[in-house]
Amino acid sequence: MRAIQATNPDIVYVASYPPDSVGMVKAANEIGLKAKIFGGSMVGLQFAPIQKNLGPLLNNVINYDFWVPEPTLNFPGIDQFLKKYQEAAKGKGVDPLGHYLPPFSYAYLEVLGQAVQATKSLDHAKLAAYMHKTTFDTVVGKVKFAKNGEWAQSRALYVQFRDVKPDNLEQFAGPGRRIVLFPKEWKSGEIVYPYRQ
């Protein structure tokens, strides 16, 4: 990290893996990383353990990520699911908001579900066509698939974490804590830059 805050950068991407995201985020805060804007795709920082293992350092840090609770992403569904997930995670070791996988898990069995159902069928091709050209209602929204079978429109998020406090895990149960800067459809917020104010 020294060796990047020596060339003056004005952004720093990030593309890493647990263990290496934590410690990024860690070393940008150890040397006061002067970059206008710093994050990326670093994996680990949806998951809620990490958020509370980090706390205020996530301030101002953008990274991806596909559901965080801001009343953009307030979906039909989505609370009740949750709620239920909550419920189930206790005391399993898994992460206990269960934001950053579950709600697609669970929408794309809603999607099969769906397609299964309104074709009377487990045949392949058949639920492949009605996928291709069917538009699902699903607690993480609208789903619709294009030719390639890739969705129709991406559904990654870019979202800033904003006034974490320490050592608190319930506060990133609700919103202002993620602010939805990308896809514009799902925005929460603006951008706060330079990462070190």
Given for the second form:
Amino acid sequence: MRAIQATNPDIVYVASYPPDSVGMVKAANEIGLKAKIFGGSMVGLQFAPIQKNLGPLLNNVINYDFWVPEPTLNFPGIDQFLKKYQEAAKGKGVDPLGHYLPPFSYAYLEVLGQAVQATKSLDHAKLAAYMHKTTFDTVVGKVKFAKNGEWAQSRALYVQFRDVKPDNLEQFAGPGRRIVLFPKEWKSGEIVYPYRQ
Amino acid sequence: MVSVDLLANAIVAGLLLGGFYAAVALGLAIVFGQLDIVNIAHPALIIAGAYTAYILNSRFGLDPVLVGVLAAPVFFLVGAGLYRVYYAAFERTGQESLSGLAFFFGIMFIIEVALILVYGVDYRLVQTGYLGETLNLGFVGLPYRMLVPFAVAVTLTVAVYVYLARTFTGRAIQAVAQDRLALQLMGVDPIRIKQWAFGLGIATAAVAGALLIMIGPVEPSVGRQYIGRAFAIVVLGGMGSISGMFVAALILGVIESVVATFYGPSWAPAVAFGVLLLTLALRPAGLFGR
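In place of the form predicted on its own, the structure of the form predicted together with the partner chain is requested.
What follows is the entire complex, opening with the chain shown before.
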């Protein structure tokens, strides 16, 4: 991190897995990284226990995410789904909030379920054809696939951590801690810029 | 041109990292270096130590270092018991080389799978007040999450060194490594001494695990990253030499840190292990080996 700081960067983009993500965020704070934007594709910063542990060190970091509890992403069914998930997650040693991957895992099954019901078939070709032409309503909003099978429109979010307090898991359960900056469709606030002066 | 403060910080960071490596390799310096037991499960036992620190820190808010010290006697007993099984099943019948290695592989997998079954594959961390702070001495920064593990590792290494050099049992451990028969002729049971030494080596894993989880998040299989490094440090230092192990750990830490700072982290392990090969080519017994 010191070597990065020595280059006097405008943007520090980190692509990392959880141990390195935690290490980079800690190191950035330890050396007082001065950059206009710090963040990127750090896996791990979406997990509630890591968020709780890092606390205010996360403030102003911009990172990718899939679902956060912002008003712009309050799709029909998501609250009930998370309530059920969080009840089931108690004492299981898994992410207690379940914001990152569980909504999309559930949405996959919603897509499959709706396709099976509509086609009244388990035939892969029929299901695929239906999935290609249909827009699905799920707990993560409307899902539409492109011709190549990928999402018709990218669903990855860029969020900025804000006003994070130390050693508090509950703060991440509600809005205001991960502001959606991108895509515009779900933007929930303005960027705080620069990261640190 | 190399920036002086960048170089100084890289060297200091390397020394701190090396101190932590010493804590990881200390148990192996006894078990592998002195007893010739290839305990490939040592890093997995360190992870068990890290989880012990995590459990007591998250439930009762205990400091990880304190947990490491409190857990060390329990780990000692586990180690002593483990050696008894190893001795009865493999060493006594002369099957320790291959079957013994498979035994410790098995222990490693059992520890990992048990941790996954109970705690899952998510990363675990500890929380203490001082871990996010940095001690600044001029332009050199010493983050407490590295400084505290370094201080504990130095204390632990010195304690083990003094114990082995100054006490009767410590000298007996060194003697059993050199000449088991001679020790037997002195009226000392070499098996009991080896059992004690093995327990001591495993006890250090409790402390090393606590230090590991202070530095970064831990999941059950993360110990595998340290297998090669820990054995390399013991070999580089000279089998069985505690001081040699410590110096080797610092050298490896400084090389990794300086190379990572100036040439990128991808080169760091390659250069560090290159130095190991070069050293062994010139000094096959290691830096402090006899």
